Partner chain sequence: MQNPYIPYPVEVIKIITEVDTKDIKTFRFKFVNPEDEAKFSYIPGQFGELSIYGKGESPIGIASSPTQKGYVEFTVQKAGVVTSALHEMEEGTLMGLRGPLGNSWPIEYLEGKNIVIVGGGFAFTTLRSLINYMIFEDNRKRFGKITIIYGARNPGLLIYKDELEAWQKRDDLNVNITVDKGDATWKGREGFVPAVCKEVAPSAENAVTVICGPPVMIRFTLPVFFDLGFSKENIITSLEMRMKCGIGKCGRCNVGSKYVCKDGPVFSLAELDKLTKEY
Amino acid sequence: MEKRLIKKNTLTGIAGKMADEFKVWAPVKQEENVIFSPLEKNEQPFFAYLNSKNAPKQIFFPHTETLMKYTSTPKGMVFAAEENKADKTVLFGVRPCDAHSFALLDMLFDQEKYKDQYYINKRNNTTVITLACVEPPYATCFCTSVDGEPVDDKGADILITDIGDNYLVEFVTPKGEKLANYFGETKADAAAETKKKEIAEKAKQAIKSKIPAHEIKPILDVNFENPIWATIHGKCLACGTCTWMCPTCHCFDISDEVKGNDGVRIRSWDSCMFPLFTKETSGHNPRTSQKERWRQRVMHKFKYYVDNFNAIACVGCGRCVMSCPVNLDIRKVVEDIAKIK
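Output only this chain's structure, taking the form predicted on its own.
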């Protein structure tokens, strides 16, 4: 793996140069929040942040996207797939937990048997540049409990780590190596790599929130009807905030919108927290309350995804913990499940 050093004051300029050639998504300040959005001309990215308000999965899995168009004609229906275009894109400055989420979403959308070409095309045309977490994290961060670390290259093409006066830039994949010319010619020495290892270990130790994420799988396997599910959901508002903010949630709905003879088929984000999510055409709903919906959310992340892909569908970013209006904490839920005898 090739490694280089760049001066810290050059990072913003590098992002700007890339924006001249590619579509660049980067963290920007929006009032009190930091969000990922495409850089406008002369717009400055904001890299001095702990994590963004929104999870940048929307780049590969948009809130809403058109899948197909159709027209009713005298000879019958005429169908046309939406042109599946994806600009050459750079996702610059994403945190390791969010890059980790891309690796998890790949398992679902890019399987050997089932392939989502809309997701895959965007993913293949995007280079992910991860900015490692070296500052003290949010108290709600728990990435080390779910196979992540503050300095980690999962899901990344390039990993950038602050090692003091410089950034250490590591080109993780061939896709990342294609952008090496933007990062100067200064090769990283052994001292820089040693410094990075020290910083990575210190950052890892700074994650104080720990949950038994791996330990609950055998418990969930045999406790589908356990009374604990009736105790979890009591204050849930079914607002869907936890799923909207989550980097790995991927539920969606397919709908048709028709005007006159023309129609479009649209895919939009949905949430297992919503009552309508599992309502059938007959009117029957197999998940009649938030009890069943919260059970599904936990089971999906910590059992079903493990069954299917041998991976927990959570990256420990803590967004759902910070954003829940009634302080329903997934960490506490996992801890309580771990205590089931």
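No experiment lies behind these values; they were computed from the predicted model shown. Positions refer to the first chain, counted from 1. Throughout, rigid core stands for the largest set of C-alpha atoms superposing within 1.5 Å between the two forms. Compared with the form predicted in complex with the partner chain:
With a cut-off of 2 Å and the rigid core superposed, Gly76 has a Cα displacement that reaches or exceeds the cut-off between these two forms.
Right, the form predicted on its own is done; let's see the coordinates for the form predicted in complex with the partner chain.
No partners, no molecules, just the chain.
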């Protein structure tokens, strides 16, 4: 597909122009943090960021979303309307690891038999523009261990790479190509592509944190009862921050809220780290302690997702590592599992 060059000072203007036509989610500064947020009129995106504090999965899978509305009648509460809105959206400047997470979430929400139309509708209406990491932002980044790269178009419709004097803009999908008119007229030459390849290779080499994410799959297959599981969770507070920050965690709760005669059914993020997650009405809980919950978290990401979708459910963004209040580091957990004989 087509490739173009744009001047480096034009990115903010392009995002601003897009905001006339689309809802544009872009990184913005909020106090100490950079987060993804819909651009307000004349609001400046902040592209000189490392990565956003929050994973942008919330654009397709919001923290809380209404599934339907209902209303009371003399014969009981009845369904009133499905709530499934999706604005024409551009997600501008997402990092390659987070774009990778969309490709992973698609596997779950867009399965052949059961289609999650809330997720799919937002996904279909959104163009993802990835801003490559020419320098790995954090020492905790480990994307290259989990099928990612710092300069990568997985999950992206458009990939933008800083090649020094200019940005190279690559249209990855037909959906991305539809926005080509925002990116000027300058076609990219062979030199630009060579430069990008050099930069991509250099960025890849700069990722120093490596974990044996693929190697542990056969070990996990046969070590559900290994004593190692009793050694991981000791300091875990069950706060759920790791799952909240994670771009691939997708577990949710469904609940009802009533106000007066009307109500809504909503879904909200939930976490396998919470004791109540699997607790049944009878009081029985198949995962009785944080040991079993941690085992579930590791198994889900590095075994179950691989069994079901042939992909590791981790993109190596390092958010869980950076955000854990007790420094429980999943990279260390994976390394320790790899040592099981």
